[in-house]
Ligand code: NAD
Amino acid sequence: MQRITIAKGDGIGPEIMDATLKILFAAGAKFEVDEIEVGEKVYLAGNTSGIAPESWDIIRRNKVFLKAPITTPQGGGYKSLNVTTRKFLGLYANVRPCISLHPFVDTKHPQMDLVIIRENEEDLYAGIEHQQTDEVVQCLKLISKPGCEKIIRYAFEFARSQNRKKVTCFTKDNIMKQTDGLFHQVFDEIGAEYPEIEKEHWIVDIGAAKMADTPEAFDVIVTLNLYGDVLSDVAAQIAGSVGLAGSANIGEECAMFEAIHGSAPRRAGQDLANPSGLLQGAVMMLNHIGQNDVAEKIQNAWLKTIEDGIHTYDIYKEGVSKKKVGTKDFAQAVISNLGQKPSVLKPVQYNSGKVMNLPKYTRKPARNKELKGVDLFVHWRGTNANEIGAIMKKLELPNVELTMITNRGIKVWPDGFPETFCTDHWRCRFKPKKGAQIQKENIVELLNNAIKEGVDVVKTENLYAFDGKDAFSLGQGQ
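Where the form is predicted alone, what structure does this chain have on its own?
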C-alpha cells in the first residue's frame, strides 16, 4: 500500500485538507497517511526552517508529500518552507495547469487551457545576495546546464504524455545572453528530439503580455524560476481564480503537491474556504502515483460540481451560481458527483498510455577552459569615471592592463558620457595585453596592488572562454 505524507498547515489548511482527503477516500484512492506538523507552530517553537528533522525523514521515506498552505512568520530570519522543500528534495519541476471553467467561473478567456512548467531550484531563487557598497546590493542569478536540461526535457515529455501539441520557451536572452541564453540554447537542442511537437520561443515581457491577452495561443510554457512564478499566478488568476489552482513539484526521487494560494488566516475556522486548489494538487498526486482512474473520477466530479453551480463564496456569482456552500458542503457535493461527468465543460481522460521518459542527468565531458581576464568590483565614492580610471591604471601589471570600467553595467571608461549617473559600485575589467596571457597569480598581484593604492575591492569575477568562445558579457555600450 502506498504511503504518503500530509501536512495540514495553517489558517484554512486543516479544513481544506480534511475536505480533500474525504473526497479522495470516497473516490477509492488507495494510500495510507503519515501526518507531520509544519508551519507557524514549528517556526515559533524556534525552528527557523518551519519543519522538524524527524519530519524530513518521513517525507523522504514516503517520497510523496501533500501539503496544505502554511504561514511563515514575518521577520526573525524565517526561511520559506516551500523553497527549502523544493531544493532539499530536488523538486526541479513545478507544474501548474491553468484551465478556464467558463461560463461557470468568471473569466475573459473561455478557451484557456495551458500548463506552465517552471524550473524550481535555481535562477535568482538561489537567494545568494550581498550588500557590496553603501549604495549597491547584488543578487546572483545562477543557471546550470543540468537545471536547464532537466526542466526542458520534463516539459517536452509532459507534453508528449498529455497529447499536447506545442511547447513555448520564455526567456529574456536578448539582455541576459549568458544565463537566459543557455536556457534558450538547451531548449533548441532538446526540442529537436521531439519533431512531432511544435516549438516556439518568446521574450518573456512580450510573451507575458500575449499570455495575459490571448492565453489560448499557448499550450505548454516552460521557463525559468522567477518568470514562472510570476506567470503562473497571472495565468491562474485570468483563468478564473488563484484559489482554484494546484501545483505539483516533481523531482527524480520525491514529489510535493499543494494549492498555490496562501493560508488565508482571516478565513480560518469558518467553513468558508474553497478546497479546490488543494484538491487539484491531490489529483496531480494521484496521477503521479499511478492511480489515474481515481484521479479522473475525482476531476470529472469536481468539474460537474462547478458546472452544477455549487460554489464557495470566492467564485459565487449571482445569475451563474446556483448555491453558495461552505468547505464541507462543497466536498460533499463533489462526493455526490463521483462517477458522473460534466456535460458543458470538457471531461478529462488521464490514461493516455504514454509514459514519461526522464533519464537522470549525466555530466558531459569537460570543455577546454581558458582564463581571459578578471573583473574587479570596487567601492569608490567618487563620481568621475576618469578619476577612477586613473586610479585603477596604477594597478596594471607588465602583462595585464585596464580595458574598461562600467557602472551598473554601462561603460563609463574610456569614452564615457558625463550624463551617465554613477553609483559607488564600479566594475573594472583587466585583460592581458596584446600577445600576452593572464594567470591566476596575476589576479593576486592586482589585488595586492589594490591594497597598496587603498582601493576597496569588494568582489572579483574571473573571465573565461570555453572551447575558445568568450563566456562573459561585454559592457553595455562597449
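Following the display of the form predicted alone, present the structure of the form predicted in complex with this ligand.
Chain alone follows, minus partners and molecules.
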C-alpha cells in the first residue's frame, strides 16, 4: 500500500489537515499515513531548519509529502522549511493552478483557468551573494541546461496529461541573453517534441501585464524561479482565491503538496479555516500517485460545494453564499457531494489515460571549450575611467592586452562618456592580442602583476567560447 508522509503544521494546520484527510478517505483514497512534526515547536526546540533529522528518513522513504502550513518564529536564524525541503529533495517544479470560481467567488476574471509552472531550484534563489567592494554587492544568477530541460519538459508533459492546449514561456532574454536565453532556447527545442500543443514566448514584463489584465489568454505558463514566484502570487490573487489555491513541488524522486497560504494563527482552533487550499494540494497529490479517479471525484464534489454556496467565512458573501460554515461542516458538505458534479462551474476530468513521461536527465557530450580571455573585477575608488585604464594597462602581458573596462556593465573605457556614473567596481577585460592565444597561466601572471601594481582584484571570470561561439556578454555600448 502507498504510504505518504503528513505534517499537520501550526495554527490552522491541524484542523485543515484533519478535514482534508477525512474527505480523501471518504472518497476512497488508498494510502497509509506516517505523521511527522515540523514547524514552530521543532524550531523552538532548537532545530533551526524546523524539522528533526529523523523526519527526513520518513519523507525520503515515502517520497510523497502532504504538508500543512507552519509558523516560522520571528527573529533571526530560522531557515525556511519550504526552501530547505525543495532544495534537499530536488523538487524542481512548483505547480500552481489558478482558477476562478465565478460567480461563486468574487473575481474580476471570470474565465481564468491557468497553471503556473515555476522552476524551483535555480536562478537568483541559489543564494550565492557576495559583497565585493564598498559600494557593490552581487547575487549570482545560475541557470543550468538540466534545470531548464527538466522544468520545460515537465510543463509540456503536464499540459499533455491534463489536456491543456497551450504552453507559454516567460523570460527576459532580450536583456539576459545567456541565462534567460538558455531557458527560451530549451523551450523551443523541447516544445518541438509536442506538435499538438500551441507554444508562445512573452517577455516577462509585458507578459505579466497581459496576465494580470487578461489571464484567460493563458493556459500553462512556464518560467524561471523569480518571475514564477512573483507571477504565481499575482495569479492566485486575481483569481480571487488565495485561500483556495494549492501547490505541488515535484522532484525526480519525491514530491511535496501544500496550500499556498500560511498558518493564519489568529484563526487557529476555532473551526473557522477554509480547508480548500490544502485539499487542492491533496488533489494534485492523488493525481501524482495515480489515483486520478479519486482526485476527480473530490474535485467535482468540491466545485459543487462551492457552487452550492456552502462557504467558509473567508469567501462568504451576502447574496452569493447560501450558508456560512466552519472547517468541519465544509468538509462534511464536500463528502456529501462525492459522486456529484458542478452544473455551472466546469467539471474536471483527470482520467486522460496519458501518463507523464519524465525521463531522467542524461548528461550531454562535452562541448569544445576554448579560453578567450578573462575579466578582472577591480575595487578602485577613483572616478575617472581613463585613469584606471592607464593603471590596468600596466598589467598587460606580451600576448594579452586590456580591451575594455565596464562599470555596472556599461563600457567606460576606451571612449566612455564622462556622463556615465561610476561606482568603485570595475570590470577590466583582457584578451589575447591579434593572432595570439591566452592560457590559464596568463591569468595567474595578470593577477601577480595586479599585486605588484597595488590593484585590488576582487574576482576573476574566465571568458570561453563553446564550439567556436563566444559565450560571454559584451559591454553595453561596446
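Heads up, when I say rigid core I mean the largest set of C-alphas that superpose within 1.5 Å between the two forms. Everything numeric here is computed off the predicted structure, so don't read it as measured data. Numbering follows the first chain given and starts at 1.
After superposition on the rigid core, the Cα of Glu200 moves by less than 2 Å between these two forms. For Arg267, a C-alpha deviation of 2 angstroms or more is recorded between these two forms after rigid-core alignment.
Remark: with the core as the superposition reference, the CA shift of Gly46 between these two forms reaches 2 Å or more.
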